[in-house]
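In structure tokens, one chain follows: the form predicted alone.
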Amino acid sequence: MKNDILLRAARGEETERVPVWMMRQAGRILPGYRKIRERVKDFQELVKTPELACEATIEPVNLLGVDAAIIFSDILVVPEAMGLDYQMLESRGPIFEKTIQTQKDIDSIRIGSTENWNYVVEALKLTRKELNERVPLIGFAGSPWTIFAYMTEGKGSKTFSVAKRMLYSNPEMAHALLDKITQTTVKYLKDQVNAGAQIVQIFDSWGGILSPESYEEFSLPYIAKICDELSKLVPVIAFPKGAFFSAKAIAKLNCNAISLDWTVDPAEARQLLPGKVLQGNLDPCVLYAEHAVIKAKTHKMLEQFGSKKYIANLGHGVYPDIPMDNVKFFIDTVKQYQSK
């Protein structure tokens, strides 16, 4: 591989510089992506067309110079594969036609299989071929709790009170659904690895809305099951967004790296996550600033984390209205940085 710096860093090996990539790097900040979106009727058509997903995946490698490509897809592949259809509305996000509310609902959904996400498999194979070993290819999935939240709530929410209600009113039923989601996610990620993903990330996007006690009962154990299975195959990154309150428990995950959101102090993360590679965690809003500010904030972040066992990233996905020039400046700043 011409550039395997991300894989080496994820394994905890010494690297000549800090590797860098960004969540949501293949999105509306890029002109090519906007042109692709004009060619399809909706977001889901893009995700389900391997050639277009491949094109969107590779564009940030070409234009931004990131050290990895992440397959263009969506975490909601999993609930759809389990039998819950949804629509992605431009201004509102995902809307599910049916939600899971009863044990009968849980019994009615399936554990997904390759045929349900074959379009992602084909996109990965095509992308791996087109990358021609330039950089590693990242696969991903949502955490079981995050998928659970959408499957029970039916849409995005500030509180996910419908989802959380099940945790307290019927925990046995909640665990039954989480187990089915976990089984599906393990199969899905293994298929991604077999199709060409060389490292995977688990997005626990809604972990932070739980209490520490609930998080360690309803989210973390299921992430752990995925890590235990996938870490046998490739490096695994877990992203427990907003859940650093459970850092000591997160540290026990059988994964290589922990991605951090921008609310986490790097020094505290080093102390509470000993031995883990850390990833993150610049506030994406910094990239709205002038280049001098971006450079200063990025250098401060790099100094705080240090160059060992570290992957530079944002603390969340890049926002669609951030200027591409600022995004590239951030990438270049990291790549040109020399630790003292």
Ligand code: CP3
Second form
Amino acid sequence: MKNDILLRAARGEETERVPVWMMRQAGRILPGYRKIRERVKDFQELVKTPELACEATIEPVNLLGVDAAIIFSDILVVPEAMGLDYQMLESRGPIFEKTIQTQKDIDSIRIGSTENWNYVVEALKLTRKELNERVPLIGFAGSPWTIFAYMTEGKGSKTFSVAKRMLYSNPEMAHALLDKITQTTVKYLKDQVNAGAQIVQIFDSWGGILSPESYEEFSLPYIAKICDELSKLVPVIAFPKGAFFSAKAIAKLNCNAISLDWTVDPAEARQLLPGKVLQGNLDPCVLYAEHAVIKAKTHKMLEQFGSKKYIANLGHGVYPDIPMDNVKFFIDTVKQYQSK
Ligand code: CP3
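Could I see the form predicted together with the named molecule next, after the form predicted alone?
Let's see the whole complex now, leading with the same chain.
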């Protein structure tokens, strides 16, 4: 592989410089992506057409010079594979036709299998071939709790009170659904690895709305199951967004790396997550500022994390209206940085 620094850093090995990539790097910030979107009926058509998903995956490698490609897809492939169809509404996000509220609803959905996500398998195979070993290919899935939140709410939410209501009023049912999602996700990620994903990330985007007690009952144990299965195969990065309150429990995950959001202090993360590779955590909104500010904040972050066991990234996905030039400047700043 021509550039494998992400894989080496994720395994905890020393690298000549800090690797860098961005969550949501393949999206509306890029001109090629916006053109591809015009060619398709909707977001799902793009996700389900391997040639287009491949094109969207590779564009940031060419244009931004990131050290990894992340397969163009969505965490909502999993609920759909289990039998819940959704629509992606322009600038409003996903809407599910049916939601899960009762045990009968849980019984009515299936544990997904390869035929339900074959388009992702094909997109990964094609992308590995087209990347031609230039940079590693990242596979991903949502955490079971984050998928549970979409399945019960049917859409995004500020409070996720419908999802949380089930945790408190019917914990057994919640566990039954989480277990079914977990079984599906393990199969899904194993298929991604077999199709060419060289490292995987688990996005727990909604972990931070739980209390430490409920996080450690309803989110973390299911992420742990996925880590146990997948870390036998490839390096695993867990992204417990907003859930650093449970850092001590997160430290016990059987994964290589933890991705941090911008609310986390690097020194504290090093102390509470001993041995883990850390990834993150620049506030994506820094990229709205002028170059001098981006450079200063990026250098500060690099100094604070140090050059070992570290992958530079944002604290969450890049926002679609951030100027591409600033995004590129961030990537270049990391790549040119010489640690003292
Ligand atoms: O470059 C990459 O990171 C790969 C592609 C990727 C997408 N979604 C493409 C996408 C990844 C890794 C995701 C993960 C994802 N999807 C998460 C976890 C990460 C996070 O941001 O917390 C979540 C919660 C989702 C669910 C989702 N998908 C929402 C809520 C939305 C609507 C909000 C929005 O940004 O428009 C999406 C749509 C989506 N997924 C887009 C992209 C590029 C935008 C669709 C478009 O307008 O073209």
